[in-house]
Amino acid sequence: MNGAWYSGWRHVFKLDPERELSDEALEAICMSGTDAIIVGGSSGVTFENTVDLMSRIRRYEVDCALEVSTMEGAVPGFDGYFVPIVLNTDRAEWINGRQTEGLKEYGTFVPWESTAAQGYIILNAEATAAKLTGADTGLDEEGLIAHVRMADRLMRLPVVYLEYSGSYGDMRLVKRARSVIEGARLFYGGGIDNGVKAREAAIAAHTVIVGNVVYSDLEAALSTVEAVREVDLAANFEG
């Protein structure tokens, strides 16, 4: 494990700047004890709605990072930045096309010390991100592990992100992916809508990302923070 700025994150809420969230709900999220908030979305992300959400989160002390999915949504002032690279697609624009276009325009201004690439492996065919990027979501275990090794060993990416986006993944595969990783941090996101699933994901992955449930069941979303903490307390006790 490296000592990067995100290396201590175990639980993260991911908020979409296009979706509405009340001030009361945002306060509960920011004060929940989560390690960080990632701002990002697959569609409808603009400079204006990203700035608005960032300014609201900035009222609190929680770490706040931006997942840069569009040049329109590239906003300065975040604690850190993630640049997604979709690994399981054959569309070059999602591997290095949009990224290099962004660097042509903003490369001089990138805060490299707080910027990291995310090797995305999108595994839910119904997800907006999968449809947008043309991701090959039908990977078997062998194919998934090959992609993880590509990201971790060959490309030396600092983050591998298994994204099920809206559906709960196979934790056995997530554990298998983690077992072959040597240097990257494994992020998992998708379908975590209660404490039980959060605990399972926290055992399987390095970092648990909780997103959609924030907008449908705030109390359930908040319960995931304590669930992840319980996993870590149990591990420390056993250790």
Second form
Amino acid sequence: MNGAWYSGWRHVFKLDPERELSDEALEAICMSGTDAIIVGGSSGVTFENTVDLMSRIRRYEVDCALEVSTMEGAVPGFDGYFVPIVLNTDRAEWINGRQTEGLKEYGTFVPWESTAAQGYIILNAEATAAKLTGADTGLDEEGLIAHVRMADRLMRLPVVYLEYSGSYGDMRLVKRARSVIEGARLFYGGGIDNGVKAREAAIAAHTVIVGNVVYSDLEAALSTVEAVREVDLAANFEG
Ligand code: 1GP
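Could I have the structure of this protein in the form predicted together with ligand 1GP, to go alongside the form predicted on its own above?
To see the whole picture, the full complex is given below, headed by that same chain.
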């Protein structure tokens, strides 16, 4: 495991700058005991809505990172930055095109010590990110493991992100992915809308990302924090 700034994160809420969230709901999320908030979205991310959400989260002590998916949304002042690289697409724009365009513009300003690439493997065909990037979501197990090894071993990316956004993934595959990883941290996100799913995902992956349910059922979202803590308490107790 790498000793990076995000390496202790077990539970993370992902908030979308384009979506409305009341001050009360944001306070509950930030004070929930989650390890961090990631700000990011697949569409509609602008400088203004990103600054606005960051400054509202900044009232709390929780770590706050930005997933930089557009140049317009690159905002200074976060604790950390993730740069997604989509691995299961043949559209170069999403592998290195947008990233190098961003680096041409902002390369000298990047806080490298708090910036990490994420090797995204997008597995839900219905997800906006899958449609946007032309991801090959139909990978079989062998294909998935090959992508994980490419990210972790060949490219030595610090984070591998199994993205099922909007649908709950196959935890057997997530565990299998984790079993072949040597250096990266495995992020899992998608369809976690209750404590049971959060618990399963926390057993399968290093870091569990909870998104949509924040906007549809806040209480259920908050219950995922406790579920992940319980997995870790049980693991510590056992040994
Ligand atoms: C989205 O992986 C995250 O990028 C979380 O997925 O919104 O389905 O919880 P959900």
